[in-house]
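Only one chain comes next, encoded as structure tokens, the form predicted on its own.
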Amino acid sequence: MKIGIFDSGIGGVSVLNEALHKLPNENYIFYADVDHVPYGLKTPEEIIGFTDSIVQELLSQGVDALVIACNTATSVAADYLRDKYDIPIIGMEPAVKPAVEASKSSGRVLVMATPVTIRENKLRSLLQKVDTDHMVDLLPMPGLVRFAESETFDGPEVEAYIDEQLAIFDRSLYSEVVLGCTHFNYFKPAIKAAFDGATKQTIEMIDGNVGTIKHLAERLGLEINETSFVNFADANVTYLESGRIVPDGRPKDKYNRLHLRLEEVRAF
């Protein structure tokens, strides 16, 4: 089966990485819309236009299903795309429900996301359903997308940015951090370090990748066949950047580096 996975940039590689672990025998096309990243600072009309073009391109490549590997694009465009195209389209949403359930006896929940995700009704509606005790706080982190696209995952600039964004919060109150943007997975060590020493409990970071791929498997009738090792260089993946095929060699090496980074942070 051929599965299309798309995002505004490299964040969606974290979803592809999860898919390769849980559904290693499928064929994938990964589409990074590098010409328009970041979506989190675009208007809803722009995001719908970008994603509509992407879906048309992936359909022309013969995909059987699509994963919107972007919380921002899901919140803005998923309903539009599902109404227009007769193909399974799996979206993402911040993993607020499991975070709230895990936090009830321990602390508050901090949702890190893009400004658009925080502003859109989809997240607000989700909070109304699951955050009945008002334990969730929201934090826009658009700078992490910029750092991710330059593959700057650690270092003084990243640490300073995270500390600056967290300055208005009492970090000792939190037990769960929801990574509400697929770009944020690369920064798990830096985010954890920002909370270390500020709270007596271990911060748990939760993202929506596992749930998204499990939902994909259910929709397609596929059996999860999880593997602990993936040879990413030989995986059945075609990479597109805003419609341009990424050839073998140095350009494709970038994606191998990203998978290796995601393997490093998998245990966080």
The other form holds:
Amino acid sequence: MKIGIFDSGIGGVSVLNEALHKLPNENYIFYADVDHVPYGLKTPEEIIGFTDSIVQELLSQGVDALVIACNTATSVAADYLRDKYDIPIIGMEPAVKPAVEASKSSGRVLVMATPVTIRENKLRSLLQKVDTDHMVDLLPMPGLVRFAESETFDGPEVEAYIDEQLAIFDRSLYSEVVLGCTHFNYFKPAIKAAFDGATKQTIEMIDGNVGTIKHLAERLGLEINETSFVNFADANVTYLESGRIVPDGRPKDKYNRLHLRLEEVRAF
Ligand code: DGL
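Having displayed the form predicted on its own, please output the structure of the form predicted together with ligand DGL.
In what comes next, the whole complex appears, and the chain from above leads the way.
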């Protein structure tokens, strides 16, 4: 099957990476909307417009299903896109439910996401359903999207930003951190380090990628075929950046680098 996976930028590569591990025999088109990143600082109307054009482009390339590899776009545009297009559209939402379940008695849950995801009703209604004991706190981290797009995943600037954002929180209270934006997966080592020493237990980081790919497989009737080694350079993926094909050679090296980074942080 031909599967379209899209995001505002490189965050969605983490979802593609999971898809290549779990559904290695499918064909993928990965679309990064680099001309419009970050979505997390745009209006819902703008995001609906951007994602609508992406879906039209991917449909014209003959995809059988779509994954919105972006919590922000899902929270404002998924319903609109599902109403408009007759194709399976899998969205993402911050993995609050598993985090709340895992945190029972061990600590609080901190959800990191973009300002749009945090403001939108989708997350509010999810919290009303699953956070009955009020164990969840929310933290917008738009700066991490900016760092991610420049492939700065570690180092003093990133550490200082994370520390600054966490300044009003008592880190010792938390046991789970929800990575509610696909761009945040690259920062697992820096986020973990920011909590090390402050909590009794090691912080657990939960993202929605595995759940999203399982959901995709179920919707399409595909069998999960977990493979630990993926040859990313030869994988069956076409990369598009705001509609332009990423050619082989240096431009494509970026995506191979990103997959390697994701392999490094997979075990965190
Ligand atoms: N990667 C996206 C998400 O999962 C959004 C990042 C952005 O463009 O602000 O929310």
